[in-house]
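Have a look below at one chain only, the form predicted on its own, in structure tokens format.
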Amino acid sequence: MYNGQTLTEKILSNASGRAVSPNDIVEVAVDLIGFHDLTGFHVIEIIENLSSGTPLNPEKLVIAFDHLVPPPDIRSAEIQRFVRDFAGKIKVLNFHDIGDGILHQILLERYVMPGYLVVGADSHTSTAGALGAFAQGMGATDVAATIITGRTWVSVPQPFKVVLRGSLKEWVTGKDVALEILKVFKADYFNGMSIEFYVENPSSFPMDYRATVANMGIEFNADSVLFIPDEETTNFLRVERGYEYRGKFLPDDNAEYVDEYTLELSKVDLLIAAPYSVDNVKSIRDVEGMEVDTVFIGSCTNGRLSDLEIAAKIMKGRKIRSRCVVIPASRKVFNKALELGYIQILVNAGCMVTFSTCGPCIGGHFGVAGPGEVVLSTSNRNFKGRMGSPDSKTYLSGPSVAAASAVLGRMAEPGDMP
């Protein structure tokens, strides 16, 4: 192992087995492929076109059913049984049908470790970084490439580190540190860069936080998105996997960054962000008091156990006054949440609970924005015409604001409940 490396070097060195670093163009091995019904046809299609019988790596690969499911019109029922049928053909073991979780939740749950090098057919491919992995969303022709070669080239971003330090206040979780970073930085300041994020108290930035910044990872315009793994990624490995990590990638005490800041997780507050940016970060107070037609609580962002635990704390006892459906990440975390009671607090409140599917969040089904409607959701963008109706606007938040905006009809925060 090469001395003096940042994580992103370390797992990329190892990748290409030379010391890399910061500008270096590198050809890499790869961990772990994934691809999802919405970019696997065109995946597919350039395979077909390209490997002439040439064997693949189908044990690196996951395929997982996400986008538009269950299929909600004809052609989407014909792409899903096209990226099936290749599935088979080719022998895909970790292939994962309709109901059993998005792409991103399912390869954090089942497959990601330390120091792998994930690349994916979707931007949020980022997310997998929760795990101190270095994950790159990329375009078809290059997935495709990935799955015939096992190898991939990647250009070796400047390293940035962010130290987060303290705890967050009741209702403040990491969607608000997200939006918070997005706040300072803006959504193109990390371009070229990949952040490596140290937490000074593990336990204190649970690993469902850590997957959603490392989700918005795309949206910080950073090249990969790390949480260097600690005792909160050792316990996470051995309860959902029981696996016993033993910490080998990890930065040197000399790793040299780009740059460094801090955060005081103690001073994030409540945040919103407007339309139509990611970055247009407001407090929740600044919206105060609007009408919210439809909530989303949910998606790869914020759809996990700790999110559904924040809206049913919330919601017990409580019936909604705007429209919100509520999607889990996977069936797992469902299936959880269902045995803790909190699904039956989300239906007897008066919400719409559904199985794994990305749905609104891309204006696919389950809660399409009309036109002139507020849409107040737990997802990853806000752009014009994201969720629906380009005459909607959408408005993005952590669980607690949602749940409780979703209770009181209009834009507000636990604090506000009656």
Contents of the next structure:
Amino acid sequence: MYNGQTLTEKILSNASGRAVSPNDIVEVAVDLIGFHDLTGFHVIEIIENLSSGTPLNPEKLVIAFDHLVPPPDIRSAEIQRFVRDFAGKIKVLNFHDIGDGILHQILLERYVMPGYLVVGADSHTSTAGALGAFAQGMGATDVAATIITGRTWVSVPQPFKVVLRGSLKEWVTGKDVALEILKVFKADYFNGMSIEFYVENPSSFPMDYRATVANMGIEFNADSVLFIPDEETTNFLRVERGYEYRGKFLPDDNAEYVDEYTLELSKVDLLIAAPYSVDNVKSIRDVEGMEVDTVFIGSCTNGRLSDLEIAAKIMKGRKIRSRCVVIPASRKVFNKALELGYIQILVNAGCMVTFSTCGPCIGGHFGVAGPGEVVLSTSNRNFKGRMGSPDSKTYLSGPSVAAASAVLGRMAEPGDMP
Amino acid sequence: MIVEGTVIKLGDRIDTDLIIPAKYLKYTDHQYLAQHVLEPVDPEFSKKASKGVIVVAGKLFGMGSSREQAAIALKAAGVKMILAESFARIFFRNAINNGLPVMVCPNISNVVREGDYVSADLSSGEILIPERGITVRCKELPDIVIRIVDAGGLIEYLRKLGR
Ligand code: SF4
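Could you drop in the structure for the form predicted in complex with the partner chain? We only have the form predicted on its own so far.
The next block holds the full complex; its first chain is the one shown before.
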């Protein structure tokens, strides 16, 4: 009998021009290539070192400045200038200078399509899997080579299926689902695998949540994470881009997965990841009462409209006790949040709200953690020193826990608020 | 291709923020990066590695970000090869692309000791510890990967082909 193909195999077969199976190493044509300022200068150094005069593929390239935005020092400004000049020289149309947004959010909002093969010089390129693309982060050399040739190679991962069943409880979001999966499987399990998410009731798990989970695909150490396109995907493309998608990238009914796991969404609780590992997952109750110095709501993981909406709901009419920095993931998100009044609420509550930047997420600028400080962040990594001092402690959570904790000045859930 | 050297051991999950913290990513100068490699783990690492060493580590070596500076810094500091129980995908590619041999060796942390002198055959995947008469099996590297490593990295390899 003909063995059906998974979505991963479909995309990689399409991109390589032959029927692939897990463990094959195949050369693939790439649909989209992304990089940002901080990896971009490195990519360009390699391109210029390798290819004087070789034709490049500027139409597939998306560049967005996010890591060094706005430049915190002279070297950062110099890096951006170098990348900006390159973009001008090879005529990159899809160039997003400071303020447009974080690369992964921009790719999602504007460029990624289901079935695409996406390569980016940043590990969180996995985010594009929310739309059913096969997306991998790679290093500067691989990305440079891809820009020059339009092609790269991938090892076909083992496909694993996760079914999301039912609906989430109030205040529980995509972040808690990502943390739940890390709690169950730990960060080692999915190494070498592609996780295909099938959402039984598409509207119960909206695109923002899918983006958070796919974003953290790299924290699962999965080779890729893909949400199987459904009505939610089609709706997103219609509403955000006015595009009518008639899906052809779906797994076959008899596709074979190495294993399958069903997650009852109603059973997922609000969770946090404690230092210094993303799979050190705990209940809020385990850290109850711990004082929080700084809360960060933002990043390519949780800086989307639904995150700001939740934060605004919780902070409305209240004042925060912790310091709190809020950073929308793109100008589009920022604008919508302005229109809807969320920004005003957050500002009134005492938050510092600023334009899109990675800033605090990598301990860059706009709120770097000092020695001994406790940070509660909606971003994706809590490695030692990730957000600043190696003697600081970063906890990760979804937006509702972050906002409630900012209000109370200690680790808390929305239900703890008076 | 044979790689030999004295072992420095590291644990599980040596992530890229530990290998080279984000504050150093605004530069690609190899010597600058080498000076700061693994600083949060052991500020003396760079000095210890300078004689040319082999790193033996546990699971998920290089997990985290795509920063290629992680592979560059290790190699520039004097690391000749990394043998680990598993690698993060991006780091594994970055290492090969920069001419730093890496091999997956199940259980190696339990067998190899700090200070052991080892000799690794990349094509057979066999690691010898002559002094203790022990052999460890790793996953051998495909020919193409050995050719890239041997050339000094992907760019050098492509240059050679172009000629
Ligand atoms: S927000 Fe953080 S994780 Fe996302 S791209 Fe920026 S630095 Fe990386």
